[in-house]
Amino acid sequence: MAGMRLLILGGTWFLGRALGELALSSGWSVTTFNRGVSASDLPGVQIVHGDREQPEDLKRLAEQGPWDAVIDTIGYVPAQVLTAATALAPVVDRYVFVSSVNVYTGWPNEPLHDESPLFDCPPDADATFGADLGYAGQYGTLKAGCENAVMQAVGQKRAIVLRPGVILGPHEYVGRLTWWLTRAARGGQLLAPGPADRPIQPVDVRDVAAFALARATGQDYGSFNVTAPMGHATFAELVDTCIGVTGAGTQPVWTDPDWLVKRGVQQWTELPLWRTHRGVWAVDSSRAIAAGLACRPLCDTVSQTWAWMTAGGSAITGEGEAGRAADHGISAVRERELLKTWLQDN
């Protein structure tokens, strides 16, 4: 929007990148704040390099304001989010924080809605809080604390919290869809986790960006689950589209989920996006849909991600969040062994 000023905390990876591209193409004046060490900045943005853990960097950033809105795509530690939001509160109007469905105590074991119970975490918690809960529990707990930090710093009527589920699309660095596409392109028989008709609801990164940017200019506030509608797609659609766009003639062999569990196949990682828990793909996003969330077909997300990959894109590898791509995907040897056993027994 012409004349509107947006600050993105992050702005170089995946969602932050998609936000920057969309905002620039929509006429926003965009500032990005990041350390400048993980990925290249987008052309056309005003760049402020700094570390959100350093108060002097946040003070220098605030001096570049004011902005109509800030969108925080990278907040993970509540104390750091609280410090940043407090520093920016005088120079931003609306504060959009990208959280996660992991903040719900019931995820992924039970269906969720916007009012489901949340983890309890103080707004000034440090990175060690909840360490005894394991990675997933601690991640959700800390994200809940980040939400509390934003609310405390800017007030309820200026805060918008987005809780995405699985986000897919071009520039993905986690390695979920990129693994399935790479595997489909290899050909042969593919180990597919049944049931084939199981509903899934990943959301495209560009649709999350569009919804976030709309919230930055709207009048609503509060929290929104940001997932595709329940029943939006199936696991078979994911696998078949990966096979179709790669053109490798790969043959899916659909296997029983209990059989895979008994053989120790790691859910969510060895076979990315596969999980037997009943709530993992049962997140009610009707509030966001009523507010304007529009989700493109999964086949578009898959085909456009493949187009990006074949044009030279790939999952980022490295440490921290970006290094998660190395944790996804079953080895070719283990896949062949499982397929052999399954076909012999069935």
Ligand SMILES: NC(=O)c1ccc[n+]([C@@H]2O[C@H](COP(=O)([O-])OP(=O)(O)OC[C@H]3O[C@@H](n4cnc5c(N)ncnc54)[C@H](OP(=O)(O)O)[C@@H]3O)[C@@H](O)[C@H]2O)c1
Given for the second form:
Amino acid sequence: MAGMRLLILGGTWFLGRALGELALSSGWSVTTFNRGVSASDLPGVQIVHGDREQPEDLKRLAEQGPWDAVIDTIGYVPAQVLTAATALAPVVDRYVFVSSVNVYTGWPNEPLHDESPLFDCPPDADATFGADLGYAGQYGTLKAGCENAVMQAVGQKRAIVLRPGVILGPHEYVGRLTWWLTRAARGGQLLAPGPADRPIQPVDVRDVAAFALARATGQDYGSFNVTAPMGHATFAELVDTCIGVTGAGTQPVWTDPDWLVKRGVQQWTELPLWRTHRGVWAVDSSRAIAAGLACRPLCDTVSQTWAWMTAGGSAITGEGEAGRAADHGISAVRERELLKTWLQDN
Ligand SMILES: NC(=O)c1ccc[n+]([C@@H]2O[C@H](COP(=O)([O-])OP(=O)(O)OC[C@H]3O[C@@H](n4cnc5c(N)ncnc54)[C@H](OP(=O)(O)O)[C@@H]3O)[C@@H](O)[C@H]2O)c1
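Got the form predicted alone; could you also share the form predicted together with the ligand?
Up next: the whole complex, starting with the chain shown before.
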């Protein structure tokens, strides 16, 4: 909707960048808020540099308002989100918070729907809350507290919570699809985690952005799981498309998942996106789909991510969230050893 004013907290990496690009191309006036240290701001946005951890910076940001909506992509600590949302509440109509399916206590062990039980976390918790839960448990717990912080600051009828599952696409920095593409481009025999027909439901970053932007202008509120529909694609489609677009004649060798687990292959990281837990790709996003979430085919996400990579696109790297790519991908030596044993035994 042309003429609308949007504030994006973040806006220079992956989802925030896709949001900014889409909003600008839709005729929105876009302001982004980040520190200006890790990546370039999008051309055409109004830039406010500041730190989400500094209340004075958030106060200075609020003075630049009003906006029709804010989309917050950078909330990880409830107390910080509470400060930001409280400062912005008088100058935004709608507050769209980007959360995660990790807020559900059942993820990734059980199938999930929009009303599944959530972690319990107060809206003013600090970064130490849930430290005993491990990385994923603490991340999900704190995200649940961030959702509570937004609700407390702006009220239920102005808050929209998006809970994406795995997001893929151009500018991805976690090292999931980008690792599979890089591996496929190296050629040879590729260790593929079976079963080949395992259903997966990653969502394209640009489809999340379109859905978020529509929520920013819409009338509805509440929470939405944001994943592609269950059964959207299979692991074989992911691997085969990576092999097809990279064109190195790589041959997948499909291996048994229990065999990989027994050999200590780390799920989710050593072989990115591979996880045997029954709930990981069983997230019901029918509420979002009914509200208009449209998901492009996985082959488009894969080919366009490869196009971005080969055009010189490189992910953000560094500390914290941006440092996660370093944890992803099996080493070539270990992959060769595992393949040798598998092929001897099978
Ligand atoms: N990736 C997935 O599969 C997935 C799945 C589910 C949910 N999510 C959620 O989706 C969101 C992902 O967003 P994104 O990383 O793509 O966002 P983004 O908005 O594209 O990038 C992160 C932004 O945060 C800014 N930033 C970092 N530290 C800051 C600080 N102290 N103060 C102000 N700005 C700061 C960075 O810029 P500067 O460094 O210059 O400040 C950058 O602009 C997250 O909320 C994540 O939890 C992701």
